[in-house]
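Next comes just one chain, in structure tokens: the form predicted in complex with the partner chain.
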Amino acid sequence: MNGSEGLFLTIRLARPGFNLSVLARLPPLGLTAVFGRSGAGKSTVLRAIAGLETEAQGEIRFNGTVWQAGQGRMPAHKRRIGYVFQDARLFPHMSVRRNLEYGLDRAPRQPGPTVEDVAALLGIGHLLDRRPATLSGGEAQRVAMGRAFLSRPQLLLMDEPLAALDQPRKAEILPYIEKLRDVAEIPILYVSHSVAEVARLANHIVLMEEGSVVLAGPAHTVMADPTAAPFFGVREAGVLIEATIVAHHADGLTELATRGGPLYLPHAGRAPGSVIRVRVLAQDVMIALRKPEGISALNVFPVTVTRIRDGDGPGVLVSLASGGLDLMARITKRSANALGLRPGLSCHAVLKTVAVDPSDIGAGADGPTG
């Protein structure tokens, strides 16, 4: 990574019973989820960044440029960040293809996709006539998310985007946020509060908690960051594993090849040589320290184990390394002490197949099938 690349922000902001202070550098491509409890002060970050939040003091740099330092700040039109608010604020006075050109007809003239190139991405050229108020509430966000990208940012900025819409409007939207992830060249930040949507969706994770960045990285690192664990709960605590399909079996079980060896899970539905994201839940994961024999489960990794850490309850998360393999298991600690588990010691990590689950397959970089 270059010096100037990306996002650099120091963030300072004071108000009654909430103190903001972030400092972050921000990779310049891919997805980083800002997560945190609600009051955490994401919205408040991305607001700041997006030059919205006119109290907040501080720097903050995009690529070299400088959008805010000490009382000098680029107004927030001139930034040229695309912003998907939680309500999607569709123009209500407009058509749907007018809302989408109204970013593009303020942006420099340069190439890049047209209204009918996003609204085919999107699934939204059926709407293009009708106005915003005759939408649904699914269809409103992905036009939202349309007219922001348009705008041809330099970074797209999302606050929640699904928070507004129900569970089946979540899972209709995902796999176009996951689109536009892939075909955009652009960093994109999304904030968010949902553990699911962050493993599905994030290359790269700021934790943050009462206002301060309490952990920052790549996806997979963070998420397997045992000191994380609280903040995304215990029940969701767990590692996300890149994996290529190698094979789709004949009984219904697809091979895939990972950093620590092969991993068999029910049919994942993509085509073989796509690299796709599966999640593994700490609770799911057992340790043996022989390799066991005469058992069920399919997905057993020789292991490492790198660090213990205690819980507040009577669990305990035990990360393990296999080969470039992280996997994360959440036992009591009546077991741990039982086994005399300890930093270095080698072991077994049992998967049971009904660990990786379907819901949980994101798309990689190729995009979706379905």
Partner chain sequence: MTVDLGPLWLTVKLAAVTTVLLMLFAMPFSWWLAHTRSRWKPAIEAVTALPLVLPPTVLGFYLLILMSPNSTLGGAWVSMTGDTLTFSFTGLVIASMIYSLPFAVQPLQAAFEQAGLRAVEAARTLGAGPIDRFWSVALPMARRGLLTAAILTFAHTIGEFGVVLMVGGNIPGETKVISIAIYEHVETIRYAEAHVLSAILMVFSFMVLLVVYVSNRQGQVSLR
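Positions refer to the first chain, counted from 1. Here, rigid core means the biggest group of C-alpha atoms that superpose within 1.5 Å across both forms. Computed from a predicted structure; not experimentally measured. What changes on going to the form predicted alone:
M94 is among the residues whose C-alpha shifts by 2 Å or more between these two forms once the rigid core is aligned. Once the rigid core is used as the reference frame, the Cα position of P226 differs between these two forms by less than 2 Å.
Relative to the superposed core, L104 shifts its CA atom by 2 Å or more between these two forms.
I would like to compare: after the form predicted in complex with the partner chain, may I see the structure of the form predicted alone?
A lone chain is what you will see next.
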């Protein structure tokens, strides 16, 4: 074992109508999304890791240090965990600055970011003299994130921090979580039941259902696995593509370089050379046996069928590969049969330029995403 081991847990918990049995090893850096429907056990896992779920049995190790083994438990306050909840839980009688300093006051005496550093990172420098009651929901959550980060944790837990926010506030705060993910030299566990959030933020995904882990791995691998579609929902099934911005063209399109060739999208507001991640939904991808001509779609990739998975209804999910680029198409069984689709078949994937929603474009995370 060494300091880069990461988090290992094997947790068991039995309650009337609910059994939790989780075995997982999570990476030592990056953002791991714990995804699942309500009642899957996501928040219970975070509470057990934090030492707040005293009925949980099993073993928890972090970077070689035993936090729990059987009945023996390290006290929660000694685990040096930062925790961000659904509601910000700020101290109402304190200014934003004092709320942030509260986290710093409880940090070990070691070098690290200052209040001003974190305020700049999270875009809350102009709020330092305000009281929590005057903040929007998104602003309050950014302060809560800053307070947790300033406590110098060795692990940051975020339990559905956007669940109580409306869509505009979620869109406002996501870029700041991306920044925190990229500068924090600690692992982050992020609980969510939003596929869009997970696709935008995660380096690694743990997929839970009814108290158990059903799939875990790098985000691009889990998202592209058709067996995950029933858990994400077939309308949310898709892949993550890592791309580099090549140029912004005068007609409003952005040209991206991917492992499978150029990709054109509506203007992506980042500088040329930036690495971004793009979620492409399976329902937005069409398949043609021959390279189509005289069509409006600008994105056409030569691909090979790698896998076909039948759904419960009239649809199938077709996994496609183009060099190092993975795609997925959701089409009808009738179309798949008419095209004679089978693993190994060469064909073409077609994606409309305007099909990708701007909210599905985010900052690239460390490591491959597609």
